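First, one chain by itself in structure tokens, the form predicted on its own.
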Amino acid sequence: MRLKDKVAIVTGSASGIGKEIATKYASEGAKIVIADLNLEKSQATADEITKETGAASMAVAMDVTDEAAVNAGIEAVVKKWGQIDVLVSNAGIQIVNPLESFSLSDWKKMLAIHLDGAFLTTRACLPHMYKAGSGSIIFMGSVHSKEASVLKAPYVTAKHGLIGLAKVIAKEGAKHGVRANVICPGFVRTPLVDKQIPEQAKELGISEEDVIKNVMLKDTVDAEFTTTADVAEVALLFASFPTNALTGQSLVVSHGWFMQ
């Protein structure tokens, strides 16, 4: 098991490519924290993975973006298996509009749950790591990371910005053996790119059929969706390689939609 005995902390894992990859990392051995905004969905989560995978794992209610939360959240977890060592940001948004009408307030939504929530969390996390000698930090880019789209402008700009947090967190850790990378995941089929397809045909003035084909799997080689079992291969990766070689990295994992 590439996981045995660690505790990784899954933000935004009640559903979605969180529970995916929360429930990996338990069938690999390791104390899963399932921590989303309802703390009786991350109970109901942190149950089942335990029932699937008889790992251990806790619940606790978090959001991102409360300072005052994440930093309560952590230290429950500290005070029941007294380590972290493995973080994954994952937590996340969407919000679809023209850059010329969207309010400030969702602008700063996104910014605050995207960013400030991978900033808050690492934050909180890192000193536990440090004291350890060792620790992974994942963040959950996106090919927006790496490219734009329309209508998503605080989306692309926070994923942008997590591949610069990550750089500067792996060259701050590397001296504590902390690690940071960011996945870099293509359209996954989620409830929240559900949401996307008839807001985004909508605003395009396209059919719901043109926006799956035509602009979400476009330019990947299958025009196949990618799945949150992909993003949870990726995830173990990160969190279970050995030394400080793979640090300060983003892979993306997109059938090829976007090739660096």
Contents of the next structure:
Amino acid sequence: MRLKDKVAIVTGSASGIGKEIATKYASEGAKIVIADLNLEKSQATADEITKETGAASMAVAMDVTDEAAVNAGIEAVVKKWGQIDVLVSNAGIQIVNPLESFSLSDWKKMLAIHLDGAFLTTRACLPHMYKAGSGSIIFMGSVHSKEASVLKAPYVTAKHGLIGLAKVIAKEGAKHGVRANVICPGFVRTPLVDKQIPEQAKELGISEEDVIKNVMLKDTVDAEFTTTADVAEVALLFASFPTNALTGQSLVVSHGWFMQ
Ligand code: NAD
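Given the form predicted on its own above, I would also like to look at the protein as it appears in the form predicted in complex with ligand NAD.
Then the entire complex follows, led off by the chain already shown.
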């Protein structure tokens, strides 16, 4: 049990990668907080994970772009369990469009969810971690934190930005035992990616099979998708690593799509 009695908050965890990370943490002994937009869905996921793993869980309705909702959600966790050991800022969406027709409102929405969300959740957790003298903050980046693709201007911009934010947290947090790192997955078959396949096929004028084969998996070493389980393994490593030796880092898990 690598996270016994730790309290871990995972945003955007009613679905996809976040749900898998929360399940992994629960199976390693953590008390987990499912923080997602819709309380009903968050509660259903929390209940499912408790049933599967026996771990304590809590559901919080939280739009990560809403300062008051973030602060209230984190306070509710501290009130219930008295501590926060791990934050995984994972909530995210994708909107694809060529730059020349990207609306300002979609641009702002993307930056708000990925960057404001990371900032607001981190800011709300830090005082509790500083008080305890330890904590692990993990951002869900992407290969797009390192690499660009057409049609994804705000996503690529925001995912690059998370690396900068993590480095600042690593420097400011060090004396309080707080670490910050970024996970950079390749394509993972979740609702976020399934939605993009027909959208990209339309924008690029190619078939959906071609989007998968020649866009998404083209540069991998084995034409395979990364899985939610692969990402959860990295999330466990960052959450459980015991010292400041591993901080300010970003780790790519992408079947070799991007090699550093
Ligand atoms: P998903 O759509 O399965 O899950 C995203 C979750 O975030 C959903 O439950 C959704 O309700 C929640 N969410 C959306 N907006 C929110 C908000 N404002 N506040 C709180 N919750 C919100 O997607 P996923 O693929 O699991 O993506 C999770 C993260 O992983 C995202 O940050 C995404 O950019 C990143 N990522 C995904 C892939 C991939 O290929 N799927 C690759 C690299 C990085």
